[in-house]
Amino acid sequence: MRCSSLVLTLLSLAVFSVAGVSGPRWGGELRISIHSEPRSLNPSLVDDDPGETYRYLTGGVLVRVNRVTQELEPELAASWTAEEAGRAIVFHLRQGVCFSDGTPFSAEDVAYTMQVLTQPGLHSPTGDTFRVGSRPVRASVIDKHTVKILFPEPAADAARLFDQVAILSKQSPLKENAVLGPFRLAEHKPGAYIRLERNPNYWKTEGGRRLPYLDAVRLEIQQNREIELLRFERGELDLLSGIDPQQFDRVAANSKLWSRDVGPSLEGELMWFNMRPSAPLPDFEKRWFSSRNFRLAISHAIRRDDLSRIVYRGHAQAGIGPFSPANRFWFDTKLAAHQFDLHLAQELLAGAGFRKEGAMLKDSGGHAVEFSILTNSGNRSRERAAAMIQEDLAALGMRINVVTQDFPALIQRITQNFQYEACLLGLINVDLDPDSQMNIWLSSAADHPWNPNQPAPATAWEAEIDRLMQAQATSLDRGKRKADFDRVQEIVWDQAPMLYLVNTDALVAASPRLRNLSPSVLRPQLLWNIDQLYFEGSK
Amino acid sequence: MHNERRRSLLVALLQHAGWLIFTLLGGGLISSALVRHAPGFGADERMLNPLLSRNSIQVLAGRQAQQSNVATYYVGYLRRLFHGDLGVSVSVGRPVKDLLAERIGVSLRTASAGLALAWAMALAMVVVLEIVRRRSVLGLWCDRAFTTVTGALLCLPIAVLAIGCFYFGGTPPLALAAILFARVFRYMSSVVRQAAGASHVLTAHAMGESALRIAGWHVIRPVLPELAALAGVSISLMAGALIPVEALCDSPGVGQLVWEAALARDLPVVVNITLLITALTVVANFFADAFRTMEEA
């Protein structure tokens, strides 16, 4: 009896000691999906989501925005300093780092990468972020491990731009396939999958061993979100991010799967009116849309809480402005969402000369208020949101028609022929800094949604936004930049050129065997610490 | 007399070839015009990327504008095609030749497996039905069962069949086979049933020949010309079904490529694949016709 007790005790001790010392497991293949074929695997040409995922997994960068703390952290650059009154950044590079093919990494590679990115004919989003005006940035090598990046004008917080810059090798015969990130390309079957394998020369280590823990990542090209969910439930995929609220609830109900609502993301739904003077719309409609009272009245007539509760099943928060509270530094905490207040909406409309005749709202010229909301087809949540807005505005006596079109047709309407009245679309912020939104807020910009490419600001408040955006872009004082952008957010809140409806939550799910997950509201929500992820047990 | 016959054969052949070329060119031109005049042509999702500069957005718009005149584009395309250049995809920025080369193998495998499976199933069922039809009760039930199953398959939209197949673990060839089987079976069984009622078949039964021999020799063989025509038609059906099957089952073939290209209004890809599908259909029908003519002769 004593003997068997002893054996049991020893066995228990052995089991517990193994469990206690067993750290992260090495090996295994992570299977995730991307929703289309990347247009390019060349990191300097990336211009779509799948390409960005590929670049994130393979590319080595000088600095990285920590997706949880939202702070800039050193990566291939051990440190950096701003010089020449914000016109230059000097990066001090890590030593002893090699590309995946063994080619040594040096300042020459950083200079070469900048040269590639700023080629005039490149036309890539990453390259274009380095164009201040029409002049590109330059890079000069100070020594083997020090490089200086020179901007033509002072550039605010420019170091964060390097979060998107995967360093290319100048010397390697593999060109862009020689990488500094945790994984390298192993196999690419166009239209089917991309298989990445561990970079044997990845510079980060854990316990004297080179990370990542995983042996490989397989990016399955999976366009159909229903099939993607089905494959996740079958265990054929290990991660899901950016899930539809309906699908999320289905996953969350399955106790065998891990899922999280990470909270409001930087993404949201918004609506704006066509305020272009040359738009092919009747003049009275143009007058409605350029009336602040009209826009604010509509904003106050929309039940944002209902949108969040019904359409997004509680996985969204009322939208406030260009940034959600998820953007800890840049969000203006003084602002709150426009509250549903039908009485206030009616007062605002009356102030602008609108009056109700029977069930219909009419303007001062006797025109019944009837317009269409254009949105893209195929997005169930957005279509339902448009239908709910239609009902909300009926309470004001407005007759709304919901028009859905596929994306190219919608883009043509909102950017080329301007044959639309109001548009409901999603907003995706990939950058925390307002500098990345210059092409939205400047009245002269092509992406200024409600009235693009203005030769001169059409309104005083747009001129003020222009001034503030230019000022924050060149100021080196972060506090001053914040004050300027807060003012922009306040003007937008007050003038309501865009009605921010909801900020959707970041919804993610993963295999319960995956460890070290640290979901973030920023993209890539589950993959941002890919070199730390591992599977429990062998895979 | 012999020379006259050869000349008339040559004329017929030339007429056929001319018709083939006319169909091909017409198909390409129609698809170019349809894509060009589709709403959204010339718009690119990337134009909404706030990180792109005004200059880059203009360059994107300019790429599409190069194809705005259908006639000019089509003539230029044919000239390049003559030199083996299929153009460059507007949405992906890669040569169409490379895109087709990467995906054609997948589509050929799916199409051939799907067609073979559909035909094998249809033929097997027709033969079984023909054999058991004479055993009154069993034949009646088999007939009803096959009619119900194929009727249900015909009623279901292709997309639903494809998704359903995938949901139950089926592969794209299986989905394609399920779509084609019902169509092939219905026509084949009607042709075969008609042949089975012929007097020589009744005589063969009366003479006590085996059921298998009657089905194969006296029923199937005489309807081979009709079956050849059905083969031609089933290739056209296959080409039409392959696109939704590959798109919905995420199979990386030419069907998926043309689906994406149509959504992106990618004129060079759509025109090339339209020509490819038209050529496949026309050639298949040409061979079916030739075979039928030979058999009838």
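All values derive from a computational prediction rather than experimental measurement. Residue numbers count along the first chain shown, from 1. First, how it differs from the form predicted alone.
- Shown are candidates Pro322, Thr504, Ala345, Val147; the hinge separating the rigid parts that shift between these two forms corresponds to Thr504.
- Relative to the larger rigid part, the smaller one is rotated between these two forms by 27°, as taken from C-alpha superpositions.
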Second form
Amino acid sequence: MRCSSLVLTLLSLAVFSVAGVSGPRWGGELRISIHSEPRSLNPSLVDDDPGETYRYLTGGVLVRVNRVTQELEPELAASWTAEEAGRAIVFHLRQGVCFSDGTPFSAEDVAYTMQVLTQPGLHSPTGDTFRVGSRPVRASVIDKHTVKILFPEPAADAARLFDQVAILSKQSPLKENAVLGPFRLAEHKPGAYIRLERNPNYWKTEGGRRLPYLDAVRLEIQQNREIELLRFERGELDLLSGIDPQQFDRVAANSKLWSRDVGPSLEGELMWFNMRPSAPLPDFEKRWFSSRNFRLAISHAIRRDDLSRIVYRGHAQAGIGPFSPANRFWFDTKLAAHQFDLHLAQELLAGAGFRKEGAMLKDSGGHAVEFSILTNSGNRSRERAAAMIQEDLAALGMRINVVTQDFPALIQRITQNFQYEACLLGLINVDLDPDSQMNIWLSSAADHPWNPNQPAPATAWEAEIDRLMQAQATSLDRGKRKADFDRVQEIVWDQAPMLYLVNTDALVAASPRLRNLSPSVLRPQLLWNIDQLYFEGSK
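Alternative state: the form predicted alone, after the form predicted together with the partner chain:
Next up is only this chain, free of partner chains and other molecules.
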């Protein structure tokens, strides 16, 4: 089989370009930073933002959600059809496509990828999104260019799930390093950088020449956001996404740099407590964190408006739940943010047996309420938010310690040894559909933040969330799905296993020489059309 060049039908994008430029230029290296070493470069095991960036740049997918229109578009699958009353999807694959090392792409690779993702012992975050019903998802090869994905039950909008599935090669000796995306791995120096080079076999072309326009992408591992900004201002980095609001205002004031506040995003800052029964915490702390009254009291003692105004400089709004109001269909409009109400917080704590002794809050056993909030170092907004929460909770008589760690060590603590009490991090929504959050809400999922990998739901309300998430995922009635997910949002609002603090705006900046930028509120905000980006002039 010979790999052929396929003509790309260009997307209709609202792009930012420059009048008078004759056309896209080829070549150059895009330099961006990631804030930690990816935990894995294996696309099946990606569970952090740096790994997701790497997967997006290298992984080829069957379908892709256009980050601007939010509509589903064909990629490696030229077309697809739903069959068997919504229990199956048949993908019709493009022909003449090869992996980066020249290995032909076929339906066998799609079936192999699904087999890998759904291995019970793998605990793949991507695989968790395909857990519909009690039986596994199965893939069957119809012919070389046709594959059927069979779900145990009807799967609503299931094609959208494949936006996150980077297809693996079954035959290539390079294994996961054989890729179908625009770039392939060229060099990896752990802790320093990852350099990607153009995939010589990338299937999209423009004017008879294979995309992408860029020769390479260099991912600099830079945890310190201030150094990242300085390097961007000096022209040593070409893109910034998810910028600290104070840094964004500084960039926006520089007329020589390109920046945009794209508006309210689907991302939020949130806090949760360690409710894992086997966690190495004192029993009395476990009782605190498992108390609905305790969690709600803390939520009502936090001044979200101050967080939005002071920490995020007006580039944020009070958080409400799993989705922000920017998700116009799926957001539950009946809900509002937990309001600051110190009197209500004190009543909730009293109802759970807590009492003030002098300036210190104590539980019914006489234990002083003191715990630590863990967050990642180098993220100035989170560090400032944690400090403000520390002050807010002092009004209840709680003593809060703020602990910062580099991201890999933090992930180790919240997913492996569970040596933490509370954690403050961000939630990244990669799609508008609630199915993309199956790995968060299923009690058995590896990414269930407060108590992952449960053999059975630890609480009745978690069991109800499991039931509702499975029900909405298997219904073909969009109205019924909406009602089920509204109920999930209401349970989360009422039980407060995670405290939604703020929803942030999408803040981005780029080199003024970079063209075809099409910023989105969805991740990756500036890299989603990476094969279309180019530099004006030589690079």
